[in-house]
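The form predicted alone is given below as one chain in structure tokens.
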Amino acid sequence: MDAPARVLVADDEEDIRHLVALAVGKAGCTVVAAVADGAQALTVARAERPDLLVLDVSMPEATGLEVCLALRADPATDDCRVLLLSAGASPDDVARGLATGADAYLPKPFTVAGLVRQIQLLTAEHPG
């Protein structure tokens, strides 16, 4: 049987980190780390090479957009899937997020079911 997809969660709000980690589990994946800022997310992503990163757009140290750009610029992490979460839900916000190379963009507030579905979609091609 394939190993579950490995997911890194990064959000500066503890409640959101917990909620996202819950959704990751419901999606049949494993949380490799749950961190509170973009710099930590980048460090862990480079060390762990997760299959998916769920990144809040607004975080201290480095935004989710900056983390996504850094991941895409590094050959060691350019194939990691990225899901951005943001309170910014305008078409411009979504376009800006996807322009960084993110695979998907989910506006807050989101439902756990919607997040689970998005995680399942992004990890469906996980090689295992």
Second form
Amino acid sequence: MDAPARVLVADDEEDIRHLVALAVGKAGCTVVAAVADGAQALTVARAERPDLLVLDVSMPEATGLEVCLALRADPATDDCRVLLLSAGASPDDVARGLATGADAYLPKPFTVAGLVRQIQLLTAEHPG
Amino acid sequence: MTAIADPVARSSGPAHRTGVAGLGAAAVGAAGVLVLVVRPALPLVLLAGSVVLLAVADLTWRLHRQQTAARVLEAQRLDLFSQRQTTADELEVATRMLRARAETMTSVIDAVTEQSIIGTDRDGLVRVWNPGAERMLGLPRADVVRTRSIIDFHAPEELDTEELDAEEPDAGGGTPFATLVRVAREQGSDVRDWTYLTADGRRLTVSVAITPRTDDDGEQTGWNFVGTDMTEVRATERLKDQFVSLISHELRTPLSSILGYLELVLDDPEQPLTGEQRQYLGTVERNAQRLLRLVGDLLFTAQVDAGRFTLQPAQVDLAGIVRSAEETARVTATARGVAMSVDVPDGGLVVSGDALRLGQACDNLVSNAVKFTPAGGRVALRLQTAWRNADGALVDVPTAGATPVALLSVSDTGVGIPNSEQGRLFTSFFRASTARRNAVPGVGLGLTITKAITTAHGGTLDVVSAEGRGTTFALALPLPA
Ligand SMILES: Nc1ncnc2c1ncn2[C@@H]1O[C@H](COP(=O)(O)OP(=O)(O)OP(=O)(O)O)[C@@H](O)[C@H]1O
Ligand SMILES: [Mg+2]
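The structure above corresponds to the form predicted alone; please give the structure of the form predicted together with the partner chain next.
Let us now look at the entire complex, which starts with that chain.
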């Protein structure tokens, strides 16, 4: 049996962070850490090399988009999967999100079932 | 003498009109008569007398010729004088008219105090500066006309000349003024926002209409700039924009939590809810969804107002959209005791459009029909190919010049909309008296949004309604011919 995929969660809203962590569990993955800003997300990502990061777009310190760009620019982290969550649901927002190299974009409010499905999809062929 | 005088006298009438040429003909005629007079006077004794006679005749003739010439000249003088008089009269009338026109123009221009009206020559030197311009830019006419260029009042960074230099090096380009009038030069007119700099150093956002000014021969003599100060309007728009997106973000985030945790509770197989609990939480969820839809509608309306709403076009099967709108509304319809029917072509009906937005438009019409129809009523959704006549009317059978459309009609047997109120249906927040009287919930954004989506797809949205009997909305989208 594969070890469960390791997921980093970052969202400045505590309730949402908790909800995302629950969804990660429902998807059969483990939560490496759940952090509240972009700078922490980057630090933890570099130290822990998670399989997937679920990032809120608007966060203090560094936005989800900036974190994603920084991960992609660094060979040590450029193979992490990234799922962006955002309150911005316009096609422009989605395009801008995916342009940073993110693997998927889910507008808020998302359904828990939908989020679980996305996490499973993105961790399906994880190397672990 | 009378013989001599006669032809001239007769010719004097027309002579004044024929001028110099007429005068010459009269003289020749007179000389011919003289030769006839002289020839019989050949005997020598009469020679001296003849000479005298000849001299007299000659003198008479000359005198006569002079008189004739004088008469002709006098006639001409009179004629010229009357002509001059007429011309002078005409000129005076024309001058008076011109002055009146100029005065009207000036007084109109001077009466405009809220808009700046600036006229320049072809190079931007100011020639006209109305009180509106004085007020807006803080300089009196006398300080500006013939001494300043309109460029002096523009934010220089907006008149970057580089672009023009590269594009058309010899279109009189390369100057800031050429940049300013470029679009108006190319397209005949131009309206857009520019930043004006006032005498006391303020920056104003001004919507300026630029048009070329020509003289009577069509020769361009300069440019007109009519400006409206939009500084406050634009600031308010920006504020409204920021406010709407802040609010929608701030509302969406807690709604995400509410809906997410509700879902966890409702779908937890390990801790099933009692029927009552499920019902209460279902109500919570429905209302959270309603709030969410309201937030989305507000945000969307703001985007439409700001002209910032874009479509993601694709090939869309309207039949699928109609069916899923029916599915969405079915629960509510059943609960209210409203029967629904769907009639779509078997092979579907594909248009080019934004699936998400078209779905939203269709949902709005169907949810209205269900919402405004009391128990026992019917709601019918019908999708078909139809035709738009040359005069814009929708018909079932094509006529010459008609173009094909996909026609979605949503009919109900509900409360209807009074005739007098039908014209305002597509205005934001408008709700008909029949909706308010029956206390049907809603804010009046659905139709505004549906109309905006339809228009953006090049389609039309029409309504036929009779109060107390029912309503039909017809949404028509262009089909490829
Ligand atoms: N099928 C219908 N029958 C009767 N009246 C209607 C119907 N559809 C729309 N109207 C009238 O048009 C008004 C505007 O409709 P619209 O969908 O914009 O607003 P709403 O349904 O009241 O609120 P919202 O859609 O924003 O929740 C309604 O309030 C109602 O008065
Ligand atoms: Mg409505």
